[in-house]
Structures are given as structure tokens and as C-alpha cells.
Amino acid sequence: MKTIDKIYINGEFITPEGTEYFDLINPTTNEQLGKVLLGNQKDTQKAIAAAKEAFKTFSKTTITKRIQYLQNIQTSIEKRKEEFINVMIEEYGGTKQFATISYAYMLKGFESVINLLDTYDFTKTMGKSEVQMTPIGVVGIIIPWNSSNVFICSKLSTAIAAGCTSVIKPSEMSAQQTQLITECLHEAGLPKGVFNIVNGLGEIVGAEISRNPDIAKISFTGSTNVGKIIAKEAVNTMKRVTLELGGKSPNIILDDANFSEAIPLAVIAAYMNSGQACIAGTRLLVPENRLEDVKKIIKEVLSNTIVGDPKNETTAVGPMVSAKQYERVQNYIQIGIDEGAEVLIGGLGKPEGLEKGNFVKPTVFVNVNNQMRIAREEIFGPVLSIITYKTEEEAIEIANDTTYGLQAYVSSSDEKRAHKVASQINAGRVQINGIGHDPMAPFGGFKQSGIGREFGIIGLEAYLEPKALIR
């Protein structure tokens, strides 16, 4: 049993004024790992005050100095690779495959921002005027539980690159992961107050960040419903917001695709991070006349998809993060059955031999139409809906018939055709014949998948305010 009873404010690990504890539960066994002492409103206000004071000098640091700080953090993280992987497996239930990829993405976040700083010009000429790209101020960073440290690294590295200071509210469910990254950040030797981390509940710590007038910008990743609450609160003080929210990503398999390659890839896209991913390709759009082929390949692929202990190298789907999330996914499977969709594979209940943990049977529905709740709402678990189409135009129409627009996928043996279809999808990112991540390309959503973008130049400029000097 581990007790985490410190938060990080103004360069020090301190005991919060909050008195409430949150239990940390291993999702693989549902045994208690430990507990975390949560910060309260006063703790958050202290953190914001420290960041506000630090901004006075940090905003004036040189690019060279900022790069050095980012390299220091990177070096600290590199020393503790196995710890980062193991704590994610234990506390979150992420598979070893996913935890290893996540660790690599943590480092890539710093590498890409350092490369960006080497080339970005903070002073531009526009028309006849000088335009200075100035740090926006104190940034409130609010993080979800499904890839906690990756989000901390990507958002904080961008804030540092811009010359901003930060107050971070990670998920209380990720406290052990947060403790590890905080130790690395502390070792990196940044000036006091540049980053501050307060474990706490969204309705307390997150709410204070959202309304406090000394926060200039919020960068939030999480559900659309919570994003709307943050945006409503933020507008009272005209905070800038970057909101990366939910998704219901379509995956269009065109009739000329290599199905023996595209369908296994579609399963990976649907079940990445055990389905707990906003970019998961959970709507699989296939030609109506190829449905039987698709069903056959899906069954074969899933017969070799291992669900189980996330520590094992071969495990592809681990447990849901909590018993609450498990019940949410079960409810959606029941909704799909009640709506008249047919369970091709999976269904209700836990896989045999995995009754202790929050394990869901990887489930595939067929006979799904795009108006069903399982096709319209984000489930956040290993549940895939197969929807058929007759023409390419209909596939595009179905793909775009959603309130979301975060990511999409298109597969075709004709690169030009795939590109043409991808260009018609209303999503922030469209993956063509694969699954990849470009840390220099913008990431974010259309419609209710969010506001603004992260990564690359567009992501950096979200932390900057343009100031025109007109002579």
C-alpha cells in the first residue's frame, strides 16, 4: 500500500491543505494499490499564484534556455523507462505494448518541440508591421486518465517552449504515474513555479483552474461534456481554450482495399488502448457486398487477439480503468443488443478466467445502422460497430454523419482515391492506409470533438498572443 500525500507547488513537494483521500485500485485485480491525498481550492490558488509570479521572469527567458530545460526533462525521463512502463501497467491497466508506445511518445513530445524551437521565429513581419508572438500567461492543464503522462509531457513541453508557466491537474486515478513524472520534472531543475501539479477532483481543482482570473489559457483533454463545462466557465474571464474532446471515428474500407491487411488494421484501430482512446476507429464502414468476407476475417483476427494480464507481451486488450468504466461499457453492449444490432463476437460479461479484473470481451456488432446509439455515442471500450454502405458517396456521408470529428481512417489500394476520400471527411486527422502519429502536424477535432489544435506550429501558437507594433 502506497500513500501519495504530496503535491508540487513552487518547486517543492508539499502537503496539501485538502484532507480527502482517493483510493488507487489495480484494474487487473481490483485490489487496492494505495491512496492519494487530494488538493483543494486553496491548494490550487497557491499553485496559480506561484505560476503567476514565475511567469514574470520565465516569459523573458531565451530560446536557448528553454531548449536546455526541455532537454533536462527528457534526460530525467530517459533514466526511468522501466518505471514509467510498469507503473502504467499496474495503475492504469495499459498493456505492455501500449505502455511502451506511450513512453516513446513522452520523449517524442520533447524532441518535436525542441526541433520546433530551432526553427520558429517569434518575431514576424506582417504587412509593414512587426508582430511579436508573446507568451500567453499562466496555463491550466487538465489531464485525463487514459494516457496521463503522455498528455502532461506534450502540453507542458509546448507551454515551456512558448515561455508560459503552468498549473497541472492530472486525473486523481493516475496519482502513481503523476508522482513519477513529477520527480523527473523536479530533477530537471526548472525555476520555481514554472510548473505546479495539484492532485484533485475536477469539480474542485479543475473548477478553480477554469474560473480563476489569473489563468490565461486552459488546455484540456477529456470528454465532450466536461469540455463544455470548462468552456462555459472559461468565457467569464475570456480564457483561451484548447479542448481535445471525444470521438466516434469512422474507418472506411473502400471496395478496392486489400481486406486481409485492412481489416486486421481496423481491429487494432478499434481496440487500441483497450478501446479507451478518443481516436479509436469504432465505426467500421465496409462495402455491403463484402460483409461476409469482413465477418470471416474479423472472427479470425479476434480468435488470435489476446485479452488478459496487461503485463504479458502478447496481450492486446487489457482491463478497463475502473469498475465504473467496465459497467459503462457493459451498459452500451446491452444498448446495442436492445437496439437490434447482432453480436458477431463478444457480448456481455467478463472473459473466462478474468473475473477479478475489469475485463470486457472485445465485442463486434453487425447489422448496425448509423442512427443507433452504439454508432453515435463514445463508448470508450473495446466495442466495434460494423456499418455497410453501397457507394463511395454513401460511405463519406455516413462517416460525416456524427457530432464528432476527431480522427478518421481510409483504406484503399489506390493512394489517389484514398486521398480524395480522406479530403472529404470532416475530421482533424485522417489516417490513410495505416495508423501513425506526426508530432509536427496539428491534432484536434471538428465539431464537438473540440476547439483548437495541439502539436507543431499551430499547437505552439495556441500558447502565444500576437502583438503588432505599428510604426
Contents of the next structure:
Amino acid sequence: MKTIDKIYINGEFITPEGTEYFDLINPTTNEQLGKVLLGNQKDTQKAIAAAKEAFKTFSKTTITKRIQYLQNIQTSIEKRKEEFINVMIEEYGGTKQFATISYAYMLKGFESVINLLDTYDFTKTMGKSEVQMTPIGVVGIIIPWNSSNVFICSKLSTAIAAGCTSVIKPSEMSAQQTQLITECLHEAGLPKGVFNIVNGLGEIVGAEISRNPDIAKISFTGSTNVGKIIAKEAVNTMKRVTLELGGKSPNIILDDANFSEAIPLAVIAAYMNSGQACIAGTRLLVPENRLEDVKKIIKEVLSNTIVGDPKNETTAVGPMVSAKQYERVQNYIQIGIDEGAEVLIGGLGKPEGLEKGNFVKPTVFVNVNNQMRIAREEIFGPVLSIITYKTEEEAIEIANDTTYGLQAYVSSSDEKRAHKVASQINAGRVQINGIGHDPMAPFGGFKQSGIGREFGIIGLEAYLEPKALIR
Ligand code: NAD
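Can you return the structure of this protein in the form predicted in complex with nicotinamide-adenine-dinucleotide rather than the form predicted alone?
Now the full complex is given, and it begins with the chain already shown.
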């Protein structure tokens, strides 16, 4: 049993004033791993005060110095690869495959921000004026549990690059992962107060960050519902917000696609991170006259998709993060059945032999129409809905008929045609014939998938306030 009873404020690990503990449960076995002592409102205020004080000097640091700090963090993270991967598997239930990719993304976050700093011009000429891109102030970083340290690294690295200081509130379910990254950040030797990390509940620590007038900007990743609560609160003090929210990503397989490549890829897109991914391609749009082929291929692929212990190299789908998340996914499978969709594969209950953990049967529904709740709402588990279309125009219409717009996927053997279709989809990112990440391209959502963008120049500028000097 591990007890995490420290938070990180002003360059030190300190005991929070909060007295409430939260149990850390292994999602693979539902055994208790440990507990974390949660920070409260006062702890959050202390962290914000430390960040505010540090901003006075950190905002004036040179780019060379910021790059040095970013490199120091990278070096500390590089030393503890195995620990990062193992703690993500143990505490979150992330598969070894996913935890390994996540670890690489943590480092890539720093690399791409350093590259950006090498070329970004903080002083520009616009019209006749000099425009200075100035650090925005203290940033509140609020993140979910589904890739905790990747989010900390990408948001914090951008804040540091911009000359901002931060208060970070991870999910209380990620406390061991947070402890490890905090140790690395501490080792990197940044000035005190530049980053502060408070474990705690959303309604307490997150709410104080959203409310506090000394926070200039919030960078939030999480559900659309919580994003709305934060944005409403933030407007009272006119905080800038970047909101990375939910998704219900369409995956259009055009009739000329190579189905034996596109369908296995669609399964990966749907079940990545055990389905707990905002960018998961959960609506698979296929030509009506090819449905039988699709069913056949998908059955084959699923028969080789291993569900089980996330420690195993070959496991593709691990447990849901918590019993609550398991119940949520079960509830959606039941809703799909009640709505009249047909379970092609999977269904209710736990896979045989995996009764102890929060394992869900990877599920594929057919006979789904786009008005059903399983096609409209984010499930956040390994549940895929297959929807048929008759024409390309109809496929695009169905793809866009959603309140979300985070990511989309298009497959075709004709690159030009795929490009034309991709250009008509209302989503922040559209993947053509594959699944990739470009850390220099903007990431974020249309519609209720969010506000603003992360990564690259657009992501950096979200942490900067332009000031025009007119002569
Ligand atoms: P969540 O919205 O419940 O929680 C996210 C964070 O917000 C947590 O740290 C939580 O404690 C905090 N929070 C909760 N209530 C709050 C409040 N009232 N004020 C301030 N903070 C509060 O999300 P989750 O369940 O942890 O994660 C899953 C969700 O995250 C999914 O909807 C998923 O789509 C989304 N997500 C989006 C992206 C993206 O980049 N767009 C990436 C990953 C996950």
C-alpha cells in the first residue's frame, strides 16, 4: 500500500492542508494500491500565489533559458522510462502498447516545443506596429485520467515555452503517475513556483482554479460537461480558455478503399487506449452494399484482438479505469440493445476469466442509425457503431451530423478523393488513410469538442497575449 501525502508547491513537496483521502484501485484486479491525500481550496490558493510570484521573474527569462529548462525535464523523464510505463499500466490499466506510446509522446511534447522556440518570433511587425507576444500569466492546467502524464507534459511544456507559470490539477485517480512526473520536474531544477501540482477533486481544486482571479488562462482537457462548467466560471474573471473536450469521431470508409487494410485500422482507431480516447473513431461509416464484407473482416480482426492483462505485450484492450467507467460502458451497451441496434460482437458483461477487473467485451454494433444515443454520445469504452451510407454525400452528411468535431478518419485508394472528402468534414483533425500525430499541427475541436487549439504555433499563441506598440 502506497500513501501519497504530498503535493508540490513553490519548489517543495509539502503536506496539504486537506485531510480527505482517495483510494487508488488497480483496475485490472480491483485491489487497493494505495491512497492519496487530497488538497483543498486553501492548498490551491497557496499554489496559485506561488505561481503568481514566480511569474514576475519567469515571464522575463530568455528563450535560451526556457529551452534549457525544457531539456532538463526531458533528461529527467528519460531516466525513468520503465517506471513511467509500469505505473501507467498498474494505476490506470493502460496496455503496455499504449503506455509505451504515451511515454514516447511525453518526450515528443518537449522536443516539438523546443523546435518551435528555435524559430518562433515573439516580436512581430503588423501594419506599422511592433507586436510583442507576451506571456499570458498564471495558467491553470486541469486534466483527465486517460493519459495523464502526456497531458501534463504537453501543456506544461507549452506554458514554460511561453514564459508562463502553472498550477496543475491532475485527476485524483492518477496520483502515482503524478508523483513520478513531479519527481522528474523537481529534479529538473526550475525556479520555485514555476509549476505547482495539487492533487484533489474537480469540484474543490478545479473549481478554485476556475474561480481564482489570479489565474489568467485555463488549459483543460476533459469532458464537454465539465468544460462548460469551467468556461462559465472562467468568464467571470475573463480568463482565456483552451478546452479539449469529447468526441464521437466518424471513420468514413469510401467504396474504393482497401478494406483489408482500412477495417483493421478502423478497429485500432476505435479501441485505442481501450476505447478511452477522445479521438477514438467510434462511428464507422461503410458503403451499404459492402456491409457483409465489413462484418466478415471485423469478426476476423476481433477474433485476434486480445483483451486482458495490460502488462502483456500483446494485449490490445485493457480494463476500464474504474468500476464506475465499466458501469458507464455497460449502460451504453444496454442502451444500444434497447434502441434496436444489433450486437455483432461482444455485448454485456465481462469477458470469461477476467471477472475481477473492469474489463469490457470489445463490442461492435450493426444496424445503427446516426440518431441513436450510441451514435451520438461519447461512450469512452471499446464500443464501435457501424453505420451504412449509400452515397459519398450521405457519408459526409452523417459524419457531420454530430455535436462533436474533434477528429475524423477517411480511407480511400484515391488520395485526391480522400482529400476532397476530408476537406468537407467539420473536425479539428482528419486522418487520411492512417492514424498519426503531428505535434506541429493544431489539435482541438469544432463545435462542442472544444475551444481553441493545442500544439504548434497556434497552441503556443494560446499562452501569449499580443501587445501592439503603435508608433
Ligand atoms: P472530466 O471532465 O470528468 O474530468 C477532467 C478533469 O476535470 C479532472 O481533473 C476533474 O477532476 C476535473 N473537474 C471535474 N469537475 C470539475 C469542476 N467542476 N471544475 C473544475 N474541474 C473539474 O473527464 P474525465 O472523466 O477525467 O476524462 C474523460 C473525458 O475527457 C472524456 O469526455 C474525453 O473525451 C475527454 N478527453 C478529451 C481530450 C481532448 O484532447 N479533446 C483528451 C482526453 C480526454
